[in-house]
Amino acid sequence: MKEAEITVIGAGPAGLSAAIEAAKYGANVEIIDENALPGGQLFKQIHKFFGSKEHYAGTRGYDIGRKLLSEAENLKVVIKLNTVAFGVFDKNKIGLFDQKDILISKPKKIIIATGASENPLAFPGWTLPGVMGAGAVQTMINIHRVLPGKKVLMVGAGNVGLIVSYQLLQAGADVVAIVEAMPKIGGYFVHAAKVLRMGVPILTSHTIIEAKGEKEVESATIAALDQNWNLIKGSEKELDVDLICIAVGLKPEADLCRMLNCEFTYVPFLGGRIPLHNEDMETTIPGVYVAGDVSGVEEASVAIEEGRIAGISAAESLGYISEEESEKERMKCKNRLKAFRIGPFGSPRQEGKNKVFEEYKRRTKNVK
């Protein structure tokens, strides 16, 4: 088999989009993913997307995943599933394990699109069966059609907490309450309105303080917080629940970038420590690109656009597309990205990205 010129690690929306763009211009592309199915988070997302036609507005996440997968397959992108990228050595040697053998891939360019992982939340009783991350709950109800609990306490009122709460209601669960430590709801109001209309209380300035149960979750104790984040004595309340769902944010899954010695910066609004990259998605290691949540946690539509930019940039660096044409195509993506980075939710993300781009320029000024 012909050696891949570009290896994309991660078959989610960013990875598939990157592979499609690079393959369009003639590059030989492979995608590596540790999961049994491609598509990443898209196949869990049963809700319809926002935005424009280019952002698949009105289309459900799993249908977008099928469309991207079909497009990649039609372009002869090689998709290697159940394959773990366990290390990157000497810049372009990727160690792979396909459940049987250890393999080495030696692409000319690497696009890392490994997504993000959920933040944990520790409290007494947090190791009891019945305390789960929102991603795991979403996988069980939307992929495996299994309802992991009947009475649910959701911890976190960001978009993930609100969307998964609504999907739990659709699946037949009783969401007893959503608690949010911040003094306001963190997610889009359109998502909050859906659960509020169905009678679910959203308790801001509240947190979980204990999960109780002998062998599994039988109840949860919550309490109110004052403006200094201290517990307000006497506000404790015990809820009869058998599932506690944790949705307290995501952080970039950037271990492969660390192995490559990519430089990092810290941007809280984008999930914490993220690999520095320029507007063309190239990291401080030439020939290594990032896209999607690994480059800063945002939405799937943003991941798709960043993946396109990374794919175009990698194809250009291999000579498959001229600098002039690639800049023209990247600009289309960047203009669409602007639509997602405005307003009260989007502006802090754009500011975070601007910081990343400026820091990249400063640190690479005397290197390249």
Given for the second form:
Amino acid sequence: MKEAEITVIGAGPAGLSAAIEAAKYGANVEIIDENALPGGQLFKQIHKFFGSKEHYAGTRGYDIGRKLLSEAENLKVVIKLNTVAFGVFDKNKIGLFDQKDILISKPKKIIIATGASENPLAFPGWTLPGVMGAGAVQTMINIHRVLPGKKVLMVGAGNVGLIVSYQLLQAGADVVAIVEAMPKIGGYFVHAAKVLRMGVPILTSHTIIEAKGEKEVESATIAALDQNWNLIKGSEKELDVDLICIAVGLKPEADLCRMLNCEFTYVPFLGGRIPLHNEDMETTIPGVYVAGDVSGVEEASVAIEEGRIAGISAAESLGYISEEESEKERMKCKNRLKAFRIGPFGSPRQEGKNKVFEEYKRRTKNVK
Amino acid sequence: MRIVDHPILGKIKERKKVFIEVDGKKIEAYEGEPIAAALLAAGIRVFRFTAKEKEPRGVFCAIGRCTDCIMTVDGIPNVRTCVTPVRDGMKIKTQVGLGKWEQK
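Could the form predicted in complex with the partner chain be shown next, to go alongside the form predicted on its own?
To see the whole picture, the full complex is given below, headed by that same chain.
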């Protein structure tokens, strides 16, 4: 097989979209993914998406996944599954392990779309079996169709906490309560309304203080917080649960960017340490692009647009598309991104991204 | 517990049923599903014990990142059960500490 010109790492919404765009203009693209199935986290998202038509509003996550996969297939994008990209070395050599052999891929351009992983939360008992990431539970119930517990406490009322609570109800579990340390619900009101209608209490200014159990979770103790985040004595309550879901945000999976010596900045609202990139999704290492959650934790709709931009940029740098045309195509994606990053939930993300772009400019000014 | 009927996803798809052995006990599983899913379906949530304190651990991230769910599979220790597919006749052991390589 011909050596790929562009290697995309991660076959989620960002990686698939990047590969589709680049392949559309004629680039030879391969995608690497360590999982047995492509699609990233799209196939566990059984809810309908929001936004405009271009953001797949009203379409369920797994249908978006299927659509992207068939587009990639039609464009003859090679997807190498069960293959781990364990390292990126000098001059863009990527080390791959396909469960049998170690291979070295030497593409001209790299697009890193490795996504994010869930934050843990430390409290007494946090390591007990039965304390799981909310996304992990979502994978188990929606993809593998296995319920890891029957009576659930959800910790965190952001979108993940709210959506997974609703999906736990759909899967037949009892969600005993959702606790949120902040004084208000973090996620979209539509998601909160759905669980509230089903009778699940959302306790704001509340947190988990202990998970109890001999060998696995048998109960959880929650308590109220005052406005200074101190526990209110006497407010402790023990809940009879066997599963505790942690939905307290995600952080970018940026190890490969670190290996490449990409420069980073810190944006708490986007998940912490973010690899610097410009609006065309190129990092401080020329020829290396990022897209999706690894470039700042947002949503699948955003990951798709960022992936498209990275794909167009990589195709342009290989000469498959003129500067003028690529600028025109990227602008369409950028406008859709802007439309997505407005309002009380969107504008802090736009501010965070602006910080990343400005920092990128500042640090690459003397280099380029 | 298996989610057989689902209001959005419908009935669970027909899959090939196989058997795996967990600490010498035979349990039912489906070919290709992650080992962790088969174990959780069978009500097994303790996958290993830590080296020093012998504390129990189970699944946390389910996407191969946290390595909390590692077990000894067919004599090989530290296998991430959440991303390793089930094969018929697999022998799985609760792992203690770093586990041991076992001659087959």
